[in-house]
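Single chain ahead, by itself, as structure tokens, in the form predicted alone.
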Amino acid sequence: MNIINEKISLISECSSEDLRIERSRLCCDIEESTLEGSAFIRTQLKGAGFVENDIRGAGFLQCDLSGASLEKCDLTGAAIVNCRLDGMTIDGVSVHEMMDFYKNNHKENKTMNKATRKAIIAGNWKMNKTRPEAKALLDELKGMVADVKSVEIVACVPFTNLETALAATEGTNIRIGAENCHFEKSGAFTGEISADMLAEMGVEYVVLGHSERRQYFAETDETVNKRTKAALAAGLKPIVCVGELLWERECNITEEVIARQIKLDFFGIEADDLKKCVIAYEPVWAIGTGKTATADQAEEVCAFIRATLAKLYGADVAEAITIQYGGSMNAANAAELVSKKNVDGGLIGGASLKAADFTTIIKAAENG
């Protein structure tokens, strides 16, 4: 059930799972209700009282919860993302006091959960570099990043370069990935490469669902889902790409597009396998165009992805997932992008073909 742009004055003894309240104003107390899995998006909840409610797995995204109080509520798996929390209390305890206590007792974790996630900078070479050129680039890069320990470095290269790349990076801190794989193990699929073939070579990562694959090669969310399952079954780590077209952003349906992709691309994938995946948010309008989402735009969508995952899998799982930004990240803008709480790295196109630029981005992630 969706409620949009309404002023709501009473919710009591309600049982409505998957309720969605968006851009609304709730001037009320919510008592003894079951709102499991519900979503409150950009909603005014200032001063609201939640009493003895079941709101397991609920998501609060960009809501005003100032002065709200939660008493005797089941908040298991609930996610509160980018919300205003001034004066909010849970069972009489100030949320800000809880946060201060956490920070004071986890001083080494300055960005809270971000510090527990793996930062990954992955280069997507696309259809570039011969084998000699690939070896030269990787030989230059590995000397520049040899001292990097806190960032996972990945080079996703064309199929013809995989053997060369694996040999060039053996014993280094650079991991090698492929740019796609088929969802069948073998068969009459001329020109395709299976996940098992990649795994047998020693490939570790694979990019799936890139916007160029969707646009030029008719890949769909259904086939991305199949490829992701095949990659996981073969022991690969999928980097699954999601993102909206410019027209979709202008129509203000970015969140609907992203939520649909997340639900379809990971359909039937259990939490333990999801933790092995990386999600790359790549606004299609910023791929290879020179346009880049602002750091705030990237953070907003990456936060929404995490909130969607929290609703589907629970907050603990969502907080463990690495979410990259993949829209024309470069040496100049990387530091600002990776400084954001929900941006855990980048899927890098053109800048990954220049060792110096790629190194600058990796160092930014290491410091971010």
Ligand code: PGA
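Think of the rigid core as the biggest set of C-alphas that the two forms share within 1.5 Å after superposition. The structure presented is a predicted model; accordingly, all values stated were derived computationally and were not measured. Residue numbers count along the first chain shown, from 1. What changes on going to the form predicted together with 2-phosphoglycolic acid (PGA):
In the core-superposed comparison between these two forms, K340 has its Cα shifted by less than 2 Å. After superposition on the rigid core, displacement of the C-alpha of Q324 between these two forms stays below 2 Å.
Core-aligned CA deviation for T89 between these two forms: 2 Å or greater.
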Contents of the next structure:
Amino acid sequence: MNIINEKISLISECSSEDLRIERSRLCCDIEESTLEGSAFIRTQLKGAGFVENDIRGAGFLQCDLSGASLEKCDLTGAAIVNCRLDGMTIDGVSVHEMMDFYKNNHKENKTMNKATRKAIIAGNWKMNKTRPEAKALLDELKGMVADVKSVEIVACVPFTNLETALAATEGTNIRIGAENCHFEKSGAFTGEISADMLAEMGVEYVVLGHSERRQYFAETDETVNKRTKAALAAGLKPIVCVGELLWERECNITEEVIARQIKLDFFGIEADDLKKCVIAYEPVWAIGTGKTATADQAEEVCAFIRATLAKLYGADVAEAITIQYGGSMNAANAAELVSKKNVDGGLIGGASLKAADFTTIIKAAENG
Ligand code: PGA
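I've shown you the form predicted alone. Could you give me the structure of the form predicted together with 2-phosphoglycolic acid (PGA)?
First the chain shown before, then all remaining chains and molecules of the complex.
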């Protein structure tokens, strides 16, 4: 039934559940009616007055609702999609004002969440520095960052440097991490180091699933998952690296790759344990290449990681996790990267080997 050009000025006390009204003109008042589950599609409702109606679960699609007013209506679960809303009010409040308020509030919440997450700047020294060099670097660094409070500073160093690094940083604000650990507790695994061995030394963090381990040492998401579980069981804080290859980005499958890594690397890990983990987004094409992801690219993927975690663990858990960016982060580009809403610090390779550069990055994160 089309009600075009009919002079209906009031619909009152009707019960029209699941009604479907399409391409119609209903610029009249509707009072004390039940329109539960109804659908209004491309319908003129300009200036219409809805009073004390039950509009639960109703849908308004591509309607002109400008100047319409809804008073004392039950709108639970109602959806308004692609409609004109100028001058529309709900219980006397402008819908545009409500939307602005929501948007601003939402923005503030996001900022608050970033503020409540502690930024972590971790150096990944890779296969660099002898023990005397490690001591000299940390001695220089600790003086430069002694006043830093709001950023967690971590140096992930080769196994041979762990003892030296722990001694050099004792009583300072620099935490020490390893660059890998094995998933078995002990046994016939020549050349490997277990999570328990690291924990016993006083090591706090461990980098896992770094792309160099995946690329050169045949590590898979399955072994990263096992290592992450072993590290958590030993009381270490894993920094789990994920990131796409250049050709994967070029094939436009970055999100699929990252979602797969997140799902597999954290498979079977409960929310309470996940909260102890740090995730480092490291696009493989940006590591050691001098090619940094733009701040927007970094933000886009870090936000995607958070959204993926929100689906798996809920928004509260996702908001609590520190997500770093890594890949040619340096003293010049750090400030812009860490200013992004979902980038909570960085995993730094080359630039962590120079105390002054690393300090600049840490100070950028303090202000980020
Ligand atoms: P890069 O390394 O900063 O030298 O690119 C980062 C990393 O491998 O973690």
